[in-house]
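Given next, in C-alpha cells, is a single chain: the form predicted alone.
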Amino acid sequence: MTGAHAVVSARGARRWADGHAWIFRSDIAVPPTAGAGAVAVRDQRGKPLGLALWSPQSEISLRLLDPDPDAVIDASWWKRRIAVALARRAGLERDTNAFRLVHGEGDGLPSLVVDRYDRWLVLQLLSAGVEAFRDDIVEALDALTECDGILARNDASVRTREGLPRVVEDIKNVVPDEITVIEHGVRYLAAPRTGQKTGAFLDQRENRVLIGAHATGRSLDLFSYHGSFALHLARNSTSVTAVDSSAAALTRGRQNAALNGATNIDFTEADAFEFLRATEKNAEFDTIVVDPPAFAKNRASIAGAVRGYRDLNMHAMRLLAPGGLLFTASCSYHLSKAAFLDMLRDAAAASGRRMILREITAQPLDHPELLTVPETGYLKGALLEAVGPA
C-alpha cells in the first residue's frame, strides 16, 4: 500500500533484533504518510524487519505486530494471535471467572488489553494503531469467546497521547455495572465502568491467594480498596482490619463482606501512614498486607518513591507479632525487582526486626511478563517473616 511502510535507523532495528516491540519516533528515518494502523517497516539499507501497529502521534511511533514481512493483518490473524493468547489462559477458569484474556505486548498484542468478567470482556484499546482494527478485534473476541457483551473502557489517560477519544462505551450488547467475581471461593464485586482498571485487580489474584492461606489470628489490610484482600484474610483470622482512605471503596468492601458472609472484618477510614504511626505502639498483627497504588509514576519520582515504600514496611514491619507475616507489593513499573528487594532490606533494618525472606512474587499466568520487554512486567511482591520479638 503506498505509503503504509515506514524507514528506521540503525537503533531502531537494533531494539527490534534485541527483542524489544517498541520504536520510538527519534528513530524513524522516514515515517509512513499513511493514517493510524499496520505499516510495513524496512532498515536504511532497505531489508524488510516486520510489520508493525502505526500511531503518527504517539512517541511510541511503531509497536511490532508481526516479523513476516509478508504477514497480512487482517481479521483472520487478529483472531488467530488472540486464539493463543486464550490458550495460554488454559486452566484458569477451575479457580476462577475473572482473568485478563489479552495483556498487550506480553502476548504479542501490542497496546491491546482484554480482561473477561464472568459472561462480559472489557476491552481496551490504547494506541491510535490498534484503535484502527476496532472492529476486527471485538469480531475475533466475540467469536472466540462466545460473550454476553463487550465493554470498551478506553479512559486511560495514554489515549490523550495517542490523540484518541476517552471514552467508555458498550460495544456488544450492555455490559452490567457490577459484575461478581468468584476468586478460588471467594465473590466480589467488579466494577467494570468506574472501578480501578478494567473493574477490579486481577493482577493480584494469586498473591490474594497466597497470603490468604497462611493468614492466622489478627490481620490488617492496608490500602483495602473494595477489600479483596481482606476477603481472602478473613477466611484464616480470627479478625480483620481493612483500611483505606476513599469511604466508597469501604462501602464496596462491606458489600463484598455481605456477599462472603464474612463478619470479621473491620473496615476503617483512615490515611495507612498515618494509621499505622497511631497504631505501631499499642498493636500488634499476626498477618499483615501492603499493596499500595504505584508511587513512582515516572523515573523523576523513583526516589520519592522508595522513600514511601520504605517508611510503609518499616512501620508495618514493626507492627507483626512474633513469626508474623507481612505480603507487600509494589506495582511500579519504575521501581526495579532488585531497587524494591534492596527497599525492603532497608525497611527490615530500619525497623529493628529481623525479617525472613519466604516468597518472591511476580504477575500470574495471565499478566505474562515478556523478558525482553520490561515494560509488560510492573508487579512485584514479597512475603515476610518476621523472627523474635519486636
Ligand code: SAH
Second form
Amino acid sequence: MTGAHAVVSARGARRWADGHAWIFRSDIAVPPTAGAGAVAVRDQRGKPLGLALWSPQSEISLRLLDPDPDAVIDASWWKRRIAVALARRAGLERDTNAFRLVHGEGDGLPSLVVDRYDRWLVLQLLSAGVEAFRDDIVEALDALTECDGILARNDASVRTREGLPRVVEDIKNVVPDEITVIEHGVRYLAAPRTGQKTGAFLDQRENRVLIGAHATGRSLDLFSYHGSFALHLARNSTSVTAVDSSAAALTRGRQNAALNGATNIDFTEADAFEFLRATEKNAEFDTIVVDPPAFAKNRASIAGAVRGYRDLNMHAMRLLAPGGLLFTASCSYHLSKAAFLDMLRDAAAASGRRMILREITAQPLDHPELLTVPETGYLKGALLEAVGPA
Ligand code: SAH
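Show the other one: the form predicted together with the ligand, since we just had the form predicted alone.
Once more the chain from above appears, this time first in line as the rest of the complex follows.
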C-alpha cells in the first residue's frame, strides 16, 4: 500500500495503547501521501499498530478502525462491524421505533452516526476518512436494515474542519419531513431534515420514561423543545407546564400533545430563567424536568456554564413541593460527571432545600460511552427528591 501508511510518534502510539481511538496531527511523524480513506499505521520503529481512518485536513488525523494490521477495510468489514452495532440494540425495538444504530467511536465505527426513525435512517459522516467509505456504509445499512430510505444529515459544523461540505441530502429514496416516533407508548413527530441533531433527542428516551413513571400532581418541563418529556409527564400528572423560548418548538409540542390526546399540557413561550424567577413565590410543582441545551460549548465557557446550570437548578429546587422530584440533565461534554454533581450540590445548598440523590443516569444503551474514549460520553442526569417542607 504505497503512500497509504502513517508513522506516528510514541505519544500517538500511546493514545491507542490507552484505548483511545484518535491520533492528533501533532503526533504524526510521517503523514500518508494518500488521500482520505483507510491507512496502515506504524510507530517510528516500524511496528504495525493497526488500520485507521485518515483525515488529511483535520486536527484529528487518525481514527482507529482495526488493531489487526492484516485487516482489510472493505465492504464486508463495514458490514460486519455495523452488524455488531445493530445486534446490541435488538431489544430496543420492543419499546421504541426510533433509536441510534451507530454511535461513532462508541461502536468502533469512528465518526459515523446512524439513527433509525421507524423505517428510515438518518446518517452522519463526520470525518473525511469515513466519507471515503460512504458507498460501503450505505450498502451495508441498506442490506442489514432493509430500510425504506436514508437521509444524510451532513450539515454538522465539524465537517468544515474535515474539509467537507455541509449538506442535507437523500441517499436512498426520499425520507419524509416528519416521522412518527413511538417511545414507550408516547408518540411524537421527529423532523429528520430540519430538527435538532438528526431530528429528535433520542438520547433522553430512558430519562423521559424514568421521570414519567415517577411524575405526580403538577409538573413542569423546562426547555421542552417538542414536548417529549412533557408528553411522558402528562400521563401521570394532573397538569404539565412546558416551557421553551422557541415558538416553533412549542407549535410542534402542541401537535405532539394532540397526537397523544393529551389535554393537560400548557405550552408556554418564555425564557426558562425568567420563568423560574417569576414563578418562584407563586407556585410549586411536584415534578420538574430541567433539560437545557449545552451551555458549555468549549473548555473556555465552563465557568459561565456552571453558573447557569447552578442558577437553574437552585430555582427549580425551590419550586418543588415537599417530596417533589427533579430530573435534571446536562448534555455539555465539557462538564464532567464530577463537575455536574458538584454543581448540583452547590445548587442544593443555595436553594435551602434538603435534596436527596435518588439516581444518577448515564447514556442509554444505544449511545454507548466507551470508557477509554471520553468524547463518546456527554449526557448526565440526576433524579433528586426534595425532602420535607420547603
Ligand atoms: N428536552 C428536550 C430537548 C431540549 S433541547 C427533549 O428531550 O426533546 C433545548 C431546548 O431549549 C430548545 O428547544 C431551545 O429552544 C430551548 N432553549 C434554549 N435556551 C432557552 C432558554 N433560555 N429558555 C427556554 N428555552 C430555551
